[in-house]
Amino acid sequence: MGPAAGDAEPEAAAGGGPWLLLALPPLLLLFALVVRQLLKQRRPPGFPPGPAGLPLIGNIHSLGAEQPHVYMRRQSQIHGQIFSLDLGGISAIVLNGYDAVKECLVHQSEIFADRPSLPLFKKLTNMGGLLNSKYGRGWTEHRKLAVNTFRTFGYGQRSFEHKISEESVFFLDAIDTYKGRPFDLKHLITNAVSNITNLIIFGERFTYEDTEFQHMIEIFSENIELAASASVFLYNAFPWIGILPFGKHQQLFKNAAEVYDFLHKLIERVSENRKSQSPRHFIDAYLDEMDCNKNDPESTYSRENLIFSVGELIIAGTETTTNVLRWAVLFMALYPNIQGHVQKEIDLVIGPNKMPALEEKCKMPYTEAVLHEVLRFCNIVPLGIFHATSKDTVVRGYSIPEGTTVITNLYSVHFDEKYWNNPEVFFPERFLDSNGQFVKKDAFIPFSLGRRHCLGEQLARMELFLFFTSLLQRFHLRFPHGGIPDLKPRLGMTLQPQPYLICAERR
C-alpha cells in the first residue's frame, strides 16, 4: 500500500503540469485586463476631484443606488460645481449649477459640442443619425436639415397651429368618452403629442387605435428608461458583457432592432410616389439630400442614418413633451387653487368656446408661469444628453482632455439656490413680477444650452401651451377619491410620473 500511494504522487504532480500550462494564458490575460482597467481608472493630471470609487466599476454602483441627478448634486456640494466621476474606466466630468453649465456649453460651445464614443451609442446608431452623432460634418448636415424641415413643415407654417388645434380636439373628445370616470391619461397624451411630430416627419397622423404605432412608442419609452440603468452603464464600461444572453442592455438592443424594422417599412411606405425636390415631409426632404449628395463620397446622408434620425426625432418630440403634460395634469389636480387660477385666466382671455391661439399667450402670464414652473420643478431630462470635449481644454483651472464625457446636471441648475428662492417648492409666482407680468429667468434651461440645445424647443412650447389650455378650458381635473399618487418619478433618461389615474370632468 505504501509504495503504491507513494508512486501516485509523482503522477499527480506530472498531471498538474499540462493543466497549469492550459490555465496560465487565460489567467495572465485576466490579470492584464484587470491591470489595464485599473490604469484607466486613474484620474488624468489636473482633472477635477470627485468621489472615491470601487475598483473596476468606479462610481457606477452609486448611480444605481439613488436618483443619479440627486446624487450628482449632492456630490457637487462636497467637490464643487465641476467634479469627476469614474464610470468604470470612462473618465467623466459633471457640470452642476447654472454658472458651470453656461461657462462650458456657451463660452466654450464648440469644444463641448461633441458626443462621447460610448459602446451603447456605437451599437445602436454607429454614432450616426442626429442626436448622438459626433460633432462634425454629419451632425451639421443633419441638424440643418432637421431645423429647416421643422420650420418648413411645422412651426414656420402658418397653418400648423391649426393642425395642433385639430389634434387637441381629437385628444379632448377621446377624454370625453370616459365621462369623468378615472383613467390613465398617458396613452392619449402620448398619441396626441406624437402625432404633431408625425405630421412633420411622415406627413400624416396615426389614429389612437393604431396599436402597431402605439407599441413602437411604448418600446421607445422603455428604452429611455433602460438607457439610464446601471446595467447599461456597466455595458459602456465593459462592452464584452454584450455576449451574455441576459441583462437590460439585451432588452434594449432587442427593442432597438424591432423599432428599426418598423421604421424601415414605414419610411418605405410614406416615400412612395415621391416627386424629387418637391418634399411633402422630412422623409422626402432627406431623400432629396441623399440624391443631391450621391456622388459625394464624404456625404453622411444614408438610408441607415435616415432611420436613426427619424427614431431620434420621434423620441425627442414625444417622450419629453408627453411627460411635461403628464406632470402638468398631476400638479393641477394636486393644487386645485392653481388650476382654478389658470382656468380663470383662460375664461377671461379666451372664453369658454373659442379654441386657444398662440397669439393669446402673451396675455396669459399666469398660465405661462405655471408651464415654466412645471418644466423647472419636474426636470424632464435631468442630465440632458451626454456631451464630450472635441479637444483638450481648461475650465476653472482644471485640465479636461479631448474625448472626456461631460454630464450636464440640468436638475442642479433648476434647483440652484443662487438663482431660485426655495427651489424645492412648486411656486409658479416665481416667474411673475410685482405687476403679475411674466418674467424670463436666465437659469431656466430645460432645453439645454449651446450648439446641442434642443432643436424642437419652439415646437414643444407651441404644443404645451395649446394642449394645456384646451384641456383646462374644457375639463376640471381631480384625483379619484382615495388618494394622491406617488410623486417620486420613474428613473430613466427622462423623469416621468408614476402611473396615476385622473378624473376629467366637464366644466
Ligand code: HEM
Contents of the next structure:
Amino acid sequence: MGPAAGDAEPEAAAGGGPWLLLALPPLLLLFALVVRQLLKQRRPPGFPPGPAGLPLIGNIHSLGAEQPHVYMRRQSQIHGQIFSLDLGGISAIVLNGYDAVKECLVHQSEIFADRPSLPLFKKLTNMGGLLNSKYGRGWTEHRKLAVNTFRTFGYGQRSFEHKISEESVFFLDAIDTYKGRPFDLKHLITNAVSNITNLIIFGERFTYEDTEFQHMIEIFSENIELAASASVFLYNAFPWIGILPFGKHQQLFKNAAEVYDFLHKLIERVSENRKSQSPRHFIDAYLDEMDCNKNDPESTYSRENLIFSVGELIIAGTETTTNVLRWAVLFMALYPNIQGHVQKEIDLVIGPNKMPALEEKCKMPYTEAVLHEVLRFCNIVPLGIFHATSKDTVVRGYSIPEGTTVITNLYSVHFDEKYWNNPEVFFPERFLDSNGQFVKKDAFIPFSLGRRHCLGEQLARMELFLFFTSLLQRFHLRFPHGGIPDLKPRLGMTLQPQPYLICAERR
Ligand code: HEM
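Could the form predicted in complex with the ligand be given as well, to go with the form predicted alone?
Expanding to the full complex; the earlier chain stays at the top.
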C-alpha cells in the first residue's frame, strides 16, 4: 500500500499546479485590497484620538450596536470633545459639545462648509443639488436661489401666514373626523407640513387623499432611515457591495429611483404653462435661472439638479418639522399640566375662536419655551448632516486633512452640561427668566451653525408655532386609556417617535 500512496504524490502535484495558477491572481488581488484597506485605516499624523476599531470595518460595528449619537457622546467623555472614528477607511472626526461645534462651524466656517464625497451621496445626487452638494459654485447658486425663492413665495409674503392658517383648518377638520377616537396623527401632520413646502415649490397643495404624493413622501422618509443604517455605512466604505442584489442599499436605490421619476413628472406638469421671467413658484424661478445661464458652460443649473434640489427641499422640510410636531403632541399628552399651561396662554392671548397669528408669538413665552424644549430634548437631526473639510486645517492642536468627514453631534450640544442644568429632564422653564419672559440660549442649535445652517429655519419656526397653537386651541390631547407609548426614538438620520395613538377631544 506504501508505494501506491507514494505514486499518488506526483499526481496531486500535477493536479494542483493549474489550480494554483488560477487561484493566485484573485488571491493576490484580495491581498492587495486588504493591504490597501488597512493602509487607508491608519490615522493621519496629528489626527484626534478615538476608539480602537476592527480591521477592515473600523468602528462601523459600534454605530449599529447602540444609538450612534449616544455612543459618540459617551466616546467624547473618554477621548475628548473632538475625537476620531474610522468608518471602514473613511477618516471622520466627531465634534461634541457646543464649544467644539462652534469652533469649527463658526470660527472656521469656510473650511468646514464642504460635504463628504461619500459613495452614497455620489450615487444619489452626483454631489449636485443643494443639501449634499460640494462647497463651491453649485452650492452657492442653488442655496441663493432657494433662499430668495423661499422669501418671495414663502415667509416674505404677508399672505403666506394666511396660507399656513388655511392648511391648519384642513388639518384640524381632518382630525375632527376621528371624533376623539384613537388614531395615529403621523399622516395628517406629514400632509399638512409638506403642503407648506409644496406651495412654495409647486405653487399648489395636495389633498390628504392624494395617495401618490403620500407614497412618494413615505418611501423618501424610509430612505432617511435607511441612510443611517450600518449596512449603508458599509456600502460607503466598500461601494463594490452595490453589485450584490440584496441589502438595505438596494432598497434605498430603488426608492430613490421611484422618487426621481415622480418628481420629474410633477415638475413637467407644474411648468407646462410657464411664462418666462414671470415665476409662480420655485420650479419656474429655477427654469428662468437655467435659461439665463444657458450660454455659460460652467453653469450648475440643470434639469437633474432641479430634481435633486426639489427632492431635498421637500424631504428636509417635511421629515423634520413633522417629527417635531409628533414629539410635541406626545409630550403634551405625557405631561397634561404642561399642555394645560399652553392652553391657558392660548386662551388668554388668542382666545378660543380667532386663528393664531405670528404677531402673538412674542406674547406667548411659555408656548415658545415648550416648542424650544421639544427641539432641544428630542434632537430631530441628532448628528446634523455630515460636513467635510475643504482644506487642511488645525483645531485644538489636531491636524485635520482636507476631505475629512466631520460629524456634528448636535445631540451632545443639547445635552452639554456646561450649558444645560439636568439636560436629561424635559423642562420648558429653562427657556424662561424669573419674570416668565422667554430667553434665548446660545447652546440651542437644532438648525446647526455656520454656512450650511438650515435654510428652512424661519419657515419651520412659523409652521411649528401656527400648527401647534391651532391644534391645542381646538383639542385636548390624551393617550387612549392612559397607555403611555415607548419614548425610545426610532433611529435614522432623523429621530422620530415610535408609532403611537392619540385621542384629540374637542375642548
Ligand atoms: C424643525 C425643522 C427643521 C430642523 C430641526 C432642521 C435642521 C437642519 C439641520 C440640522 C441641518 C444641517 C445643517 C448643517 O449641515 O450643518 C439642516 C439643513 C438643511 N435644511 Fe433644515 N431643518 C428643519 C426644517 C427645514 C425646512 C422647513 C426646510 C425647507 C423647506 C429645510 C431645508 C434645509 C436644507 C436645504 C438644508 C441644507 C442646507 C445646506 O446644505 O446648505 N429644513 N436642517
